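In the block that follows, a single chain appears as structure tokens, in the form predicted alone.
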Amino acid sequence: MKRFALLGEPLGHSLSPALHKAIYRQLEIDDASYRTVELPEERLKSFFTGFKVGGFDGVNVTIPHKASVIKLLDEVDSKANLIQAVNCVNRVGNKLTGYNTDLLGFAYSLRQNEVSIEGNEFAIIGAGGSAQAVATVLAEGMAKQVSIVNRTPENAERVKETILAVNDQVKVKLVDEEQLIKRAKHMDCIINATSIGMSPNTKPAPISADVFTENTLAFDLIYNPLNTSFLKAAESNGAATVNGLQMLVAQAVYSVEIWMGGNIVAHVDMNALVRDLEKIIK
């Protein structure tokens, strides 16, 4: 029996271990769980030491651990090493490997709702390690420019650092709320990286309402409520919404082929992965 988990504090409306299941389920494979450890952070250490000899065979991490897990691994991929940020680990013998599935969850999203990146504007809510992650994919795909908006300029001075590592061609401006509202016609894709709105402290938009016009697409990474503060706001504006459940989807099932090895991506129905949740979350 193959042994999953998904590493994290607080945890309690975790919807992995039935989306892992679900995968599981079409891809007819009955030797593997997943579930759930809630850790506090001065626990992780004694928890990789097992899992290195054989505790689990991967784990993911989410908030508020994707950091802190790096020192205790073997290696870590290129792209998780530049934004400091795992969201998946692979144990291969005792040797542990990071990734970030975020990154290749959030490109998937984009391509099923048809956004172009290539020489579109697009402006970042947050800083943190979603925010990180998203910008590696806008500087993957040749944006022509990125704003980032977040209350802690040092912060974001470090997320506008990795998209110019990534891609040095891309302009990138850090902007408060005022002057972003001034660039909104201009804006193709607003992205919310941060965790306000998330349940079950659904809070207020982050952002006004007025950075939204009919052209630009809001894109929210929350995916519980499934219609947040954020898309509302853009809502009233005539922007198209786009949530984070078909990113959450896709993160995991690129996890399940890391562990698992194949063209996982091809045998599942990302559709009915999302179908599935959307009656959990409702």
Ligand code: NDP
Contents of the next structure:
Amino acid sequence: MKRFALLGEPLGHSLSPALHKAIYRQLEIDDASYRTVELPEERLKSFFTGFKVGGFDGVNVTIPHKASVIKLLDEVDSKANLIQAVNCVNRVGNKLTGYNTDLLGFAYSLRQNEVSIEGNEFAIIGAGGSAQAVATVLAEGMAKQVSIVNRTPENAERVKETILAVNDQVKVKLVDEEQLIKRAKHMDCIINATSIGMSPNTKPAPISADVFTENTLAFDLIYNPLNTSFLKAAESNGAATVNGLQMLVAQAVYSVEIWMGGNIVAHVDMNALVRDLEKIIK
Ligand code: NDP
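Can you switch from the form predicted alone and show the form predicted in complex with this ligand instead?
Time for the whole complex; same chain goes first.
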């Protein structure tokens, strides 16, 4: 039996166990389990001591441990190391390796929604771990310009550094809401990478509706609720919208691929998984 888990705190009504079980069902894997392990920071080290000697075969990591697990790993993939955020750990023997599949999930969802990155202009609201993943994808894809709006300027500065480390041809601006509104007509895609609007605190929107036009795509990393205050604001100004559910599904499938090997992504019906989760969230 292969054993997998999600580490974080709080985990409340996490969708991940249902999602992973649905992935195993689709792949006809009947010897794998996935559970949540709610863990405060001070218990992380002892958990990893057990993990290393065989407690689990792999884990996903979520808020607030994505950065703090890094020091407990033997190896970290270069992108996860660049953004200092690990959401997937694989154990081979006694060796633990960290990856970031949020980044792969975000890139997957952009592709599925036919969002081209090269030469286009983006804005990221937020500057935490997921904003770093988004920034890396945009820099790799050769975005023309990325504007960052965030409450804490130092964190926005770190996202800027990440973008320029990946691709110094991208024009990066740290802006406020008013400056973003002035830039609205140039904006191809605005991404909410804050936790503002996440259930149960579904209001207010993280940014004014005036940043959107009918030519903007609004992408919210949040998936619960499905139609967030950010996406409603975008719709009110005629913008197209994408929520974070497809990204959530894809990051999980990429994690399973890392743990089990093979070309799992190509063998999973991601849309069916999205539909299953939509029924749970609604
Ligand atoms: P972090 O805690 O690392 O970052 C949160 C960001 O939100 C920070 O920039 C923070 O600003 C900002 N923020 C939070 N509260 C406020 C507030 N009240 N006012 C202004 N800014 C605020 O979280 P993550 O980056 O890991 O996750 C962000 C969101 O993305 C979450 O909702 C998460 O569920 C979602 N997510 C979705 C994924 C998916 O697969 N769909 C994958 C990963 C994340 P500051 O820097 O000032 O503290």
